[in-house]
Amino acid sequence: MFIELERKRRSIRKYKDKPVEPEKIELLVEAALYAPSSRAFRPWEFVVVQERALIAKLAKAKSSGSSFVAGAPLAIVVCADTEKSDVWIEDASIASTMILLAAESADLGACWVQIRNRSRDDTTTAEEHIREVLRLPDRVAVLAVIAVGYPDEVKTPHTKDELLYAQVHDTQFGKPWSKP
């Protein structure tokens, strides 16, 4: 059931040294391509990376928060053609979420690494780094890198007690929503 998948899904940053099978990679790509997009423009672009040396370069996109990508056997770089849609960020974000949920459904671990609006160092952005590594055209912007692999860490599922029901409002902002 979908809600069980959501409860189980956690950000996994440690991976076993085991490649992701081609059929599972195809499943992740298919899930991304089924993602809804505004006006069905489908501006997203995906770069599927399995080459360890290239993944290691992607892991250096940011000064912190991306190094764990080097341990993943698979990275999917989520981009979008900015000339196709003014809401490419939203569309690419939805596709990223689909990849994360598909990974969980396939018994894989995954973690989103934010690239857009992040710096690499004092002179370079994370996006510029990724753009250079992957030779992306100017019209294609980078949203995120999703590291994927077989989990080498166990995280407990989220519980209903962790949910922020105080942020749910009934009819108007400020009127607490009460669960039925």
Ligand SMILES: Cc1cc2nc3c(=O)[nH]c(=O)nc-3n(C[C@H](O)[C@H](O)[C@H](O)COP(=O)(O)O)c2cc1C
Contents of the next structure:
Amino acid sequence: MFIELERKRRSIRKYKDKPVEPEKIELLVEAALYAPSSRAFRPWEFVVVQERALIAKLAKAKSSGSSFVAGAPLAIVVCADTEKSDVWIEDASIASTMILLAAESADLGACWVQIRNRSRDDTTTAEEHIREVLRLPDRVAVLAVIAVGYPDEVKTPHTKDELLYAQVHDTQFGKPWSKP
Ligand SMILES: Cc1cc2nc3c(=O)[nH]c(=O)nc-3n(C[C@H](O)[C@H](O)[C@H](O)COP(=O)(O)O)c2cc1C
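For comparison with the form predicted on its own, provide the form predicted in complex with the ligand.
Let's see the whole complex now, leading with the same chain.
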């Protein structure tokens, strides 16, 4: 059941020193490309990076929250052609979620690293850094880097008790929804 994947998924930031097999990389890419998109415009552009030196450069996109990427054997940089859709952020976010869940289904660990709207230092943005490293054309914007690898950390799954059911409303805002 799909919900089982959701129940055990966690953000994994430590990876075994083991490459991700080509079939699994293909699965992640396929999962991303099946994502729904507004008006079926499919504005995404994905950059699949396995070269260690390049991954190390991606890990330097932000002063915090991205350094762990250096330990990942695979990074998928989720971008989009901003000229193809005015809702590319939504489209690219859905594709990113698909990659996270496909990774979980393939016994891989993954973590989303936010690039869009994040700064690198006082003068440059995380996106400018990625843009330079990957030589992206101007029309292509970066949403996130998804780091992927075989998990080298064990994380307790979230429990149903942690879920914010208080933020689910019944018919009208403020009227608590109760589980059937
Ligand atoms: C939009 C978004 C941006 C995120 N950015 C980062 C990030 O830059 N660095 C990072 O280590 N984790 C990042 N995460 C992962 C979150 O920290 C993580 O999903 C959250 O703490 C919940 O933990 P869980 O995924 O294990 O359930 C991001 C997640 C999302 C959805």
